[in-house]
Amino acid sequence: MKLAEHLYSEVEVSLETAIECGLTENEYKLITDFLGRTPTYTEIGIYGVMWSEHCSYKNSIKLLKTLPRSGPRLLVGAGEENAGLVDIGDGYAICFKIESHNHPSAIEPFQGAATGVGGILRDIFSMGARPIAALNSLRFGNLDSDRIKFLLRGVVAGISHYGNCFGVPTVAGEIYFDDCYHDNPLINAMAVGIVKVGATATASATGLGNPVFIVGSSTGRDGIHGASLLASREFDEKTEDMRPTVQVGDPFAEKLLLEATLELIKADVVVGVQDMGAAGICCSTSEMSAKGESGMSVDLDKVPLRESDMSAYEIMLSESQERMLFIIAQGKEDEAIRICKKWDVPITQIGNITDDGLLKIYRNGKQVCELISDHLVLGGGAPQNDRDSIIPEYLKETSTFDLSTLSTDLSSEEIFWKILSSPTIASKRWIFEQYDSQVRTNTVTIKGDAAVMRLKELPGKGIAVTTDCNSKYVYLNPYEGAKIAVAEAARNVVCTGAKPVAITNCLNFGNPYDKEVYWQFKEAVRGMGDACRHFDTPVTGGNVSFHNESRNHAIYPTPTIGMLGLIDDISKVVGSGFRNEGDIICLLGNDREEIGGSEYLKQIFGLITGESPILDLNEESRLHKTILTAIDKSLLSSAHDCSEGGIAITLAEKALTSKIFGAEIELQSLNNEYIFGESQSRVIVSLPTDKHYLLEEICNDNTVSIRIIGKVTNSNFTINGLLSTSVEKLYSIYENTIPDLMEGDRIN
């Protein structure tokens, strides 16, 4: 295909220009060889964002293709559309996805987090699904730092502001605090929507002559090069200068855009639609054209601008929020305009679909760009690299560390209080009460291992959703740790009574050009893939976020898992807290007294070392089957995954969730490895005494260990030989840790 030989360029382009746009010398040579000429300034900017790590996945796509990406419930393949789509039966589907907004949030926490929420919501409703829930996974440095307190306040305020104003409940999530996230907080935002099967829209540009419309807010200079520079590099002394690359969001404008989008799709006037997120007009025009095997001619003079003197380069690369690109069927333009006017949403035609496969861009009456669309995009002509990898040096030390040499003068009771009051373990109520979790009245509970949402469209049915990853395990063993992340996410939805059906993921790692980091990434993808295949939970899509490091800190490898579970009978949902005085308490699963990577090691010895816990996938599956069968037969009063902090902390959390009931516990061992170890595939349940034999039968049928460890009481919390306290004291310490650290009001 012959490309234009001469185009207008606002600035003379050189190798230095390309490097400034985030490209490498080899990539620039590839571009000039392909074009047969020097690219224009607009073109090199487009290549810079579209071939960036954030948009092209050039260092991850080959490995991502090894993950299980299809299944009988999946209505679209992973990466084929803006979000995953899972058939839940009875003519409906769940649309869900998770993405990162790490780097913007480190620079401007409020807007970085807020626009992360806005972007993931647009991915959902651009497919025709109405958002019904938002979740998040957050990682920060230690709360003894004023900077971290500033980041936490800003991020939480940004998430709550956008979600609350938009009108979607924020129902679940996780928050960890570790030194490694001091410079690079992780802000992973997930959204869930529901849609009728067959009523979805596609992100594809087809139909010669069909008009191209930009719908939503006007375009400004905010967010320029956010994808290619801000999300594709480490932080250094120039980070503060990048503040203008952080987008600014307007949740009220997005709410109107949501309603207009859903009505446009329902009115059958839409041929294709895509959110303008990372890389703005560059991404939506090139990706939609490539997918539709078409071309697009766009006149930037018609794009509504907030600043009239913007160049073609700036308009194409702007990441201004609350904008969508629509392909409208010819002859239906007036209906599309009528609908947008009804919702007071701006709509402007900026171009048309062509059949030459080219992306042609014009500004001030001059052609400034002519590129083959497919050459720009993920899976097309964008680079797909094979990176070198080696086993990290630190693993030689951590994997051989002799944990038996550690000793402490602290009593087990002192250790218990220290772990319970650590910010990673302590109550996050100071945070989640800033979120509206009840808007739209679909929320059943946010207090279990996973949030449960009713589906009003399907009376009696529901879904469970959660986000999970213990990055310390992944740091110590990327393969095993990633398996555990998937297994724990599945275990959490199982504990509510939901069957795990699919995942989305957000893979947060350091510099992929570092051979040790890339080994972590490869092993984590391998572990995730093995676990997903075993649980039959295919990957519906997600996000890769590299370059999460600075001069001083590299994050732990953090493959965050967003899990979806289906509930056939919502009346049988089980919570995590004790419910009835006199119930017996049972531990299901085997204990291996594993403390590698545990909260116990971190809080008492300041160490992240040892071997991570091991995970037997067959053992985990048998536990899932046991719990689901017991819940289906209405045997259990409560179920709670045993994870960070081990048995003692899990039991305390069950009492704390109930707020009323305590427990009398008799443990078989009082050594710290047993009390605070974090062996996998364990759940603590409570149930009426007369149902114990039925649960025992189910456990025996599935070869799952079961042991009575205590009973539910009315107020006190006692573990033999360890501590005896009141639920009131537990509650006070657990609830006030983070407010006290944030110097806020104590919770009464």
Contents of the next structure:
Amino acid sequence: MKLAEHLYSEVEVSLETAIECGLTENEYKLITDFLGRTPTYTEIGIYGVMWSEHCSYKNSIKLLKTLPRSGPRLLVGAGEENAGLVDIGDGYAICFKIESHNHPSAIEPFQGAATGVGGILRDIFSMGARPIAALNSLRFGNLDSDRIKFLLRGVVAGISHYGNCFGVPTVAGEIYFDDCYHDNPLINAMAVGIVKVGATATASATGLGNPVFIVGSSTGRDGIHGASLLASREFDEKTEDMRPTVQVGDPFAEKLLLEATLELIKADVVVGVQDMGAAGICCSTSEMSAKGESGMSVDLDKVPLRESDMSAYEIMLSESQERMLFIIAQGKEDEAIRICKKWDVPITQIGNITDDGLLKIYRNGKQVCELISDHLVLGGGAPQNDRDSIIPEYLKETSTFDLSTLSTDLSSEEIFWKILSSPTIASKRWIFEQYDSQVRTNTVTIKGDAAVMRLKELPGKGIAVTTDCNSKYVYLNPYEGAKIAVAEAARNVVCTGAKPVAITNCLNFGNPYDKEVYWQFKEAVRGMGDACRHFDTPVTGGNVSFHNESRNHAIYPTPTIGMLGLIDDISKVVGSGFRNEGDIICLLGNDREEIGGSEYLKQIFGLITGESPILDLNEESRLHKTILTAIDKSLLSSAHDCSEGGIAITLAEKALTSKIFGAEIELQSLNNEYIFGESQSRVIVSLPTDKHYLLEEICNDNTVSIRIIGKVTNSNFTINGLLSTSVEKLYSIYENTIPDLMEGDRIN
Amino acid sequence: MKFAVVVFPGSNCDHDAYHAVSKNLGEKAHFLWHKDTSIPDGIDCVILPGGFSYGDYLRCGAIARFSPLMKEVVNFASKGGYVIGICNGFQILTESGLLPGALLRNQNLSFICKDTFLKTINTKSVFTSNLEIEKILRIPIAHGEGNFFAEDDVIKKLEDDDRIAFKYCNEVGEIVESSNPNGSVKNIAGILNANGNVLGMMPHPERYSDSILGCNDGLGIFESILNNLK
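Moving on from the form predicted alone, please list the structure of the form predicted together with the partner chain.
Every chain and every other molecule in the complex is listed next, the one we just looked at coming first.
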């Protein structure tokens, strides 16, 4: 195909311009060879964002394709639409996805986090699904630092501001504090929606002559180069100057956009729709026309602007929030306009669908772009690279570190209090009480290992959702660590009584051009794939965030898993905290005493070393089967995954969640390795004594070991030989850690 | 009886209130649109739901009070119709003058979502008469601006006229500083108008009207309204 040759370019484009747009020399050559001419300024801007790491997945896609991405429940494959879609039976589907907003949040925490929430919500409702839950996964540096307090305060306020106003309950999350995230916090936002099967919308532009509309807010200069320059490179001294690349969110506009979008889709006037997140109009026009194998002609003079003198380049790259691109069926424009007017949402036609495969853009009456849509996008012409990898140097030291040489003068009781009062373990109430966790009245509990939501559409049924990743394990062994992230997320939903069915992932890593980082990435993807295949929880989609590093120091590899579980009978759901005085407490699972990568090593010795715990997939799924059977037979009063801090901390958390019950515990060993070790595939349950033999039978059937370790009391929390304390003291230490750190410096 | 739930742009507890009165209480319910210019005949109680009407821009409830339907709600109330404003609805009621006082930012300047305990102060109102006397209600709050304030003389009048519906208390019913979640004057969580047919409250009774969600203490308020119409 011959492309038009004499297009208007406000700036003459050269290799330097391409490099300023984030492209490499090699990529620029690919583009000029393909076009047979020098691209215009607008065109090079479009290539810059579309071929950025953030939009093209150019350094990850080949490996992502090795993940299990299909299954009988999946209604759309990973990456095919704005979010994954899982059939939950009875005519309904759950739509869910997780995405990062790390780089924006590092320089403008409030707006960065807020627009992260806004972006992921749009991915859900652009599919026609109504958002019913939001989750997040956060990582910060050490909370002793004023800068980290500033970031945490801003991020939490941003998530709270956007989600609360929009009207989606924020029901679950996780947060870890570690020095490796000091310059580069991670802000991963997940959203979950529900939709009738067959009532979804597609992100495809089809139908010659169909009109293209921009719906929602006007377009301004915010967010230009957010995807290409901010999100696709490391932090350095220039990063501060990039604050204008952070978008500004308006949750009220998004709420109206939600209602208008769902009504438009329901009214059957929509041919295709895609939200405008990263790379704004560029991304939505090129991806939709490439997917629809059509073409698109767009007149930027029609786009409602916040500043009238914006150039084509700026309009195309703007990441102004709360906008959608709609393809409306010809003849149904009036109905579309009526619906938008009802909700006071602006709607403007900016172009039409063509059939020549081209993206043609006009500004001030001049054509500024003529590109083949397919050449711009992932799966089309965007680069797909193999990257070299090499096993990281540090692993030699960590994997051979002799943990038996460690000794401490601290008593086990002192260690217990130190771990319990570390911000990573301590209560996150200061955070989650700032989020509306109940709006839409579906939240059954946020106190279990996963949040449980009832589904009004399917009375009696529910879902459990959680996010999970212990990056210390992934750092020490990316393959095992990623397996653990999947297994623990699955275990969390299992502990509520839900069957794990699918995941979404957010892969946060350093610079992919660093061979050691790429090795971490490759191994983590391999581990995730093996675990997902084993549990039959395919990957429905997600997001890759590379370049999470500063001053040549990468974060720990953090492949966060968002897990969806299904609940057949919501009345059988169990929580994690003790429920009845007199119940016996049992530990289900192994006695491996692994301390590599544990909180114990970190808090007591300041070490992140050793081998990560191992994860035997068969052992893990036998445990899941045991717990699910026991919950289905209503044997359990509570179930809690044994994770960070080991048996001692898990037991304390069971008392803390109940707020009133204590426990009297007798452990077989008081070695620190036993009580604080973090071996996987273990759950601590409580149940009435007379049901113990039934649980034992189920354990035997599934070859899971079970041991009675104590009973629930209504007074003190006692681990024989280790500590005896009141539940009030436990509560006071657990609850006050983060408020004391956060409020301590507040000017009243 | 018939409830009507008003939908403002930015209302987000509208469906929750609708669900509570239609499904949990089992009565008829309608949505009313903020641009409507009349309230249909036969409506017994109008609910102004929680949310962020008009984005809560300018000041919570300050724009909503100018919406076409609010004029009708004021008329409806003046004729004795029952009106209950929850959270943002309470803010709209104070802005439109149906209730005295104002809702300021929470004392800690943060949004707070958590369970609170409420003591019913006026146990004879149409909104509270069906509640078990002495029962401490567990009902959640979810707001950034729920810190009730009014001048001393207004508070005195509210007290003298028995127009304080609910106060925040602790689990055993003591009205103490530590049970005040947001800095409200005298722990006030909800108030009535002079005629007793308008209630504004910050806690969300519609959220705890279904036992599957862990508590249905809120349902008693809707049951009271129903009982008073029988």
